[in-house]
Structure formats: C-alpha cells, structure tokens
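Read the single chain below, which is given as structure tokens and is the form predicted on its own.
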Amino acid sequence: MIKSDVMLRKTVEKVVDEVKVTDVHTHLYAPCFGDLLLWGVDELVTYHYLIAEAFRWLDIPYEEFWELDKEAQSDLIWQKLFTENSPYSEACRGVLTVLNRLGLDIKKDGLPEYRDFFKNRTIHEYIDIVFDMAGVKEVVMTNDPFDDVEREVWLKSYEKDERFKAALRIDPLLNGGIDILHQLRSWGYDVEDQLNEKTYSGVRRFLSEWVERMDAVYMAVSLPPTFDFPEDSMRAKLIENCVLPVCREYNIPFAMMIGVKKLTNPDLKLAGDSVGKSNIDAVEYLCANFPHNKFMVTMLAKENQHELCVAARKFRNLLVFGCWWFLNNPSLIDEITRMRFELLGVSVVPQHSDARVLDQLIYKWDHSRKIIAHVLYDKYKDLMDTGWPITEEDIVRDVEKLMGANFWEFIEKEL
C-alpha cells in the first residue's frame, strides 16, 4: 500500500519510466526498407517541424533552400535556430534531448562532431540503441502501397522484423480523386472510371490483398478538417463500400487522423501543412451506424479534443489515441491527457510518437513519459485523498494498459 505523496510520486515516475511502450503510430520503417528509414543528426535537424520554424528567420527563396544538399540545409537551420536564437521550441529541444541522451557534448558548434558520431554506426546497431534508450518494444509503421519505392520492397524484398508492425495507409485512395482508379486498373484490378459495384469489388480486392501482404494491424488515413460522413463524395462512398467492409472482415480498426490542411504553404513542401477544426458528427455517425467496426481516432485541432473525449464515452468501438504534430507540445499534451483521464479513465492511448526520424523515439517518449507521469500522479493523489487505497500493482496494471495493452486489446477484440 502506498501511504505518502512522496512514495506515490516516486512509484508513478518509476513505473512510467520503466514500462516498455507500443508506439501505435509512426512514420518509421523496418531496416529492409533501406533509405526510407531516416536517422542521424542531419535528418533530425531537417525534420519538417524545424524547417517551418527556420523559415521564420530565413530570408532566402524557398527554391534556393530546397536546392541545397541535406548537410547544407542542416547547417542553415542549426545556425538560425540553435546558434542565433535559444532553441527552446519543442522541436529544437527534442534534437538536444536526443544528442544529450546519446552522450554527446551539447554545444552551439557541435554539428560536425555529431555527424562523426553517426558515421560510426550501422542502422541495425542504432535501431537497438534507440529502442532500448526510448523504452520502446515495438512501433507501428505507416505503409503506403501507392509509394513506388515502398511498394517494390513489399513485393520483392520485404524482411519481417517483429519490432515493426505494419499499418495500411490509404490516403491516395481516399483523397486522390478518380485518377487513383486508373492506377489500380494498371495494376490489374478490375475497376471502372465510375463508382459502381464492379469498382467497389476491385477496390475491396486491392485492400484485402495488401492487408494480408502487410499483416496490417489497422487501416489508416489522414483527413482534412472538411471531412464529413455521410456525404455524396468519392471518399465517403469508398469508405462505406470498401474500407469498412474490409476492416470488418479482417477485424482491424479504421484509424482516422482528422484535421490536416494540406499544403497551406506549398513552397514549404511537407512542412507546409496546417491545422483546422473538424466536425465530430462524422465520427459519431460512423461509430453509431457501423457498430461492428472499430475506429481509432486522433484529431489535430485543440478545439476538437473535448468533443472527441465525449464521443468516446458513448461508443465502445472508438479508441482515442495520441497528441500529434501541432499538439505535440508539453503544455497541450498535459492539458489533453488530463482531460482524457478525467473523462475516459484508463481506456485511452495517451500518446504516440508520430516519429519520422528513428532518433525522435528518444525525445518524444522521454518528454511524454514525464508529462504522463505528472498527470497520473495528480490523478492517483486525488484518489488517495478520498481514502481509496493505491498499490504499486495498481499503477503497473494501469500504465501497462495506457502504454500498449489497451491498443492490443482493441486490435484483437470482436464487436
């Protein structure tokens, strides 16, 4: 039995720090995908979060920046964000957390030294280092069969690594328009230029084959703030007639990441996306009208978080997960995690890394664990103040659910 506040805080921090995490959504790749798996200091510094931030200071034309090689881009960003200004934004602090945890000397002129450190590592060795340092047991990738490079690996040279689980990403199918049907037809799927039962059958075959090929744990899509359902659109019809039936057949969730405004500033490329408030009615409609389908949902706008929590209270087929992208900041993670715990108890996945660079697993989980532990301490303290007994076993049980077990139970359960 835990009897004091000091003992409670130490126990919560220890349990959260030691638990092995299932990272339910990343943009990482198994080593067999070669250069698609990004790692190293220059990838960290040229991550699109930092590119957008650097252009607050850069006065060169966008096209001139994109013509630079990776090291030159990194040098420029480092100069603006780390040398000429204090790097206390979350994206900059994340880079420094990684370097510090790797045992490197943190200094303003350190880029050449950091590059030397990574040149002496192999990717297989470094994956082991990062997973161990981040306390990550396994990650879920983002796998796009419409990407030519990735597709070739799946078809010809894929080698399974149990630490890297697959998720079938279908943004081009749901957001790409009629041309995507031409692509499917060129691959041998029997689809027409209009949506009819023949086309739906061909799309379902495509989805089924890729779910099986990848052994996908869920199907996923990033959606704009304008996403609505039901509606008279190609996207809504494909979801109803293809995506949901295949997800139901294979008993996998449909994961929706809602609220991305693509290329608000196209000159910034991947760094040019923005955020918008979305309509929770579409989520509620899907959960209510497809009760035997499972839905994983995260929303990008802070303003949507309360409604999403309330919706999850009403539907057992809805799993809320993560604070991603523009929400991946300590003050917002703290606020949103508190809200979720207060409305949904232990039945959420409080965080995923959304990592695009392997090294980011270190800082994103290092920073998030501290926040989650802080919020959990407050919640357990509230319980203790009512006279409810708390044991270390209770805390271990809850934390294991939050950091992985909830996800796997949701994946496996039948509705």
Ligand code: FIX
Contents of the next structure:
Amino acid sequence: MIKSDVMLRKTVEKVVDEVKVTDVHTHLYAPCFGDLLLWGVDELVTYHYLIAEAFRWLDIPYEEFWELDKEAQSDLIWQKLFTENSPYSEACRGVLTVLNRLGLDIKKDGLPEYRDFFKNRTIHEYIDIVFDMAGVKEVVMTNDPFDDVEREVWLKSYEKDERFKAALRIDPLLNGGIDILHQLRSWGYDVEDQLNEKTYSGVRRFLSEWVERMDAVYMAVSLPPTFDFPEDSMRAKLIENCVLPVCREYNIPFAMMIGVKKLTNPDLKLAGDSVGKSNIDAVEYLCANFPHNKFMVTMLAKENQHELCVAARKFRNLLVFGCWWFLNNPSLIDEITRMRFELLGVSVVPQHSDARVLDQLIYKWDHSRKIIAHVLYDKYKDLMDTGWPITEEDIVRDVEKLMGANFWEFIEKEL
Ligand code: FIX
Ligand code: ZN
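I've shown you the form predicted on its own. Could you give me the structure of the form predicted together with the ligand?
Next comes the full complex, this chain leading.
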C-alpha cells in the first residue's frame, strides 16, 4: 500500500508515463496511404494551428502565402513564431518538444539542421520510433470515403497495419446537403434525390459496406454549434434512419464532435475553422431515445464541458472523450480533466491527440500525460486523506482504463 505523498506522486507519474495509449482520434494514416501520412519538421511547422498563429504577424495577402512551397511556408512561420517572438504557444512549444525528444539541439536558427535529420529517414522506421517515444500502442484514423485519394487506397491498395484502426468519417454525408446523394448514386447505390425508404436503404448499404471494408471501430462526424436533434432536416433524418441503425447492427459507436464553425475565415483554409457553444439537449435526446446505440461525444466549446459531464452521468451509452482542438491546451486540459474526474470518476477517455502529423504524437501525449498525472495525483491524495488504502495495482488498473481500456470496453459492449 502507498503510504506517503512522495511515494504517491512517484507512483502516479511512473504509471501514467509507462502506460501504452490508445489514441482514439487522429488524422494519421497507415503507411499504405503514402503521402496522406504527414511527418517531419516542415509538416510540424506548417500544422494549421501554427499557420493561424503566424498570420497574426503576417501582412502579406493570404494567396501569397498559399503559393509558397512547404519549405518556404515553414521558413516564414519559423521566422514569425520562433525567431521574432518567443514560441510559448502550445502549438509552437509542441514542435520544440518533438525536436528536443528526438535529441536535436534546440536553437533559433536550427531549422536547416532539423531538415537534415529527417532527410535520411524512412517512414517505416520512423513510425516505430515515434510510437515508441510517444508510448502509443495504436491510433484511430479519420477515414473519409468521399476523399478521392483515400478512397482509391481503400479500393485498390489498402494493407492493414494493426497500429492504425479505422473510423468511418461521414461529414460530407451528414453536412453535405442533397447533392451528396448524387455522388452515392454515381457509385452504384440505389438512392433517389429525395429522402424516402429507398434512399435510406441505399445509404445504409453505403455505410455498411464501408464499415466492413474499413473494419471501422466507430462512425464519426463533426457537427456545427447549431446541431439539433430531433430536427426536420436531412441530417437528422439520415442519422435516425441510416447512421444509428447501421451503428447498432455492427455494434459500433456513433462519435459526434460538436461545435465547429467551418471556415469562419475561408482564406485560412484548414486553419479557418472556429468554435461555437452547442446544444447539449440534442446529445441527451439521442442518448435517451436510442438506448441501444452507443455515443462517443466531444464538444469544442469550453462552455459545453460541464453539461457534457452531467449528461454522461445520466446515460451509460454516452462516452465523453478528449480535450478537442482549441481545448487541447494545458490550462484547459487541467480544468476539464479535473471536472471530469470529479463528476465521472474513472469512466471517461480524458484525451485524444487529434494529431495530423505523425511526430505530434510525441508532444501531444508528452504534454497531456504530465497534466493527467498531476490531476490524478491530486485526486488520489484527496482519497488517501480519507484513509482509503491506495495500491500501485489500483493506479495501474485506473490508468489503463483511462488511456485505452475504457474505449475498447465501450466499443465491445452491447446495450
Ligand atoms: O473535425 C475534426 O476531426 C477536427 O479535429 C479537424 O477538422 C481539425 O482540423 C483538427 O485537426 C483539430 O485539431
Ligand atoms: Zn480531428
């Protein structure tokens, strides 16, 4: 049994440090997807988070930036965010954490040297290095059958890599309007230009075929702050008549990522999305009225976090996951994780990386582990002060659940 604060802190930090993580949401790809899997220093520096931050210092027209090649974009971002200003934003700090963990000499004029480090590497050896350094066992991809490049790989050259699980992402279907049905028809699905049982049946066949092709562990969509359910809309009708029946048939969760305002500034492209407070009533309605479906939910607005925790206390078919995107910063991860542990105990998935660049796994998990360990220590300390006996085995059990086992248990369970 753990008897002292010092021993408790050491044990929590060691256990959180050593646990092999299941990263439940990323934009990474298995090696067979080729250049879709981004890696290396210039991809790190041109991550859309840094592009948004760099434009706060740039006066050039947006188009002038987008016409630059990757290296020139990276040079400009490095100049603005690392040379002319201290890089203490989370996205900038993350780049430096990766380079530092790789053993590189961290300095203002280091970019050319960092490029050399990556020049002679192959992606296969580098994936092993990054997964090992980040302590990541497996990641879940974001797989979009509407993406022409990705679809080609799935149809012609996909090679399974157990470290990369698939998630069927259906934003174009649920957010794309009636035109998306033309696309399905062009692929041979028997759908009409109106929502009727024939169309629903064709959409269910499309979803079923891709769930099977991908062996998808869940189906996912990002949704605007205005998302509502029930609602007299194409999205709501497709969710009710197609998505939820297929998810139930394959016993996989429907993951809703709610609160993104797409292209608030379209000139920033991928970096142009913003955030809005969303409607928890829609989540509660779905969980209450579809008790045999499983829902993974993350919400983008800080203001939605408390009510999401309370909703999860009401519904066992709701699994809260991650500190998504604009919440993935130390101060907010700490606040939100503390709230979740106090309201939900161990029954939550505290973090996902949302990594778009392979190397980011190193910093996103390095930074989050420290915060999760710090919050966990406080919670176990409070427990210890009640006289509750705490053992290392208990801590290992809890941390295994938080960092992966809760997710897999939710994937497997039948409701
Ligand atoms: O919808 C999503 O999966 C978001 O995470 C992305 O669209 C976003 O660009 C991102 O990568 C945030 O971290
Ligand atoms: Zn994402």
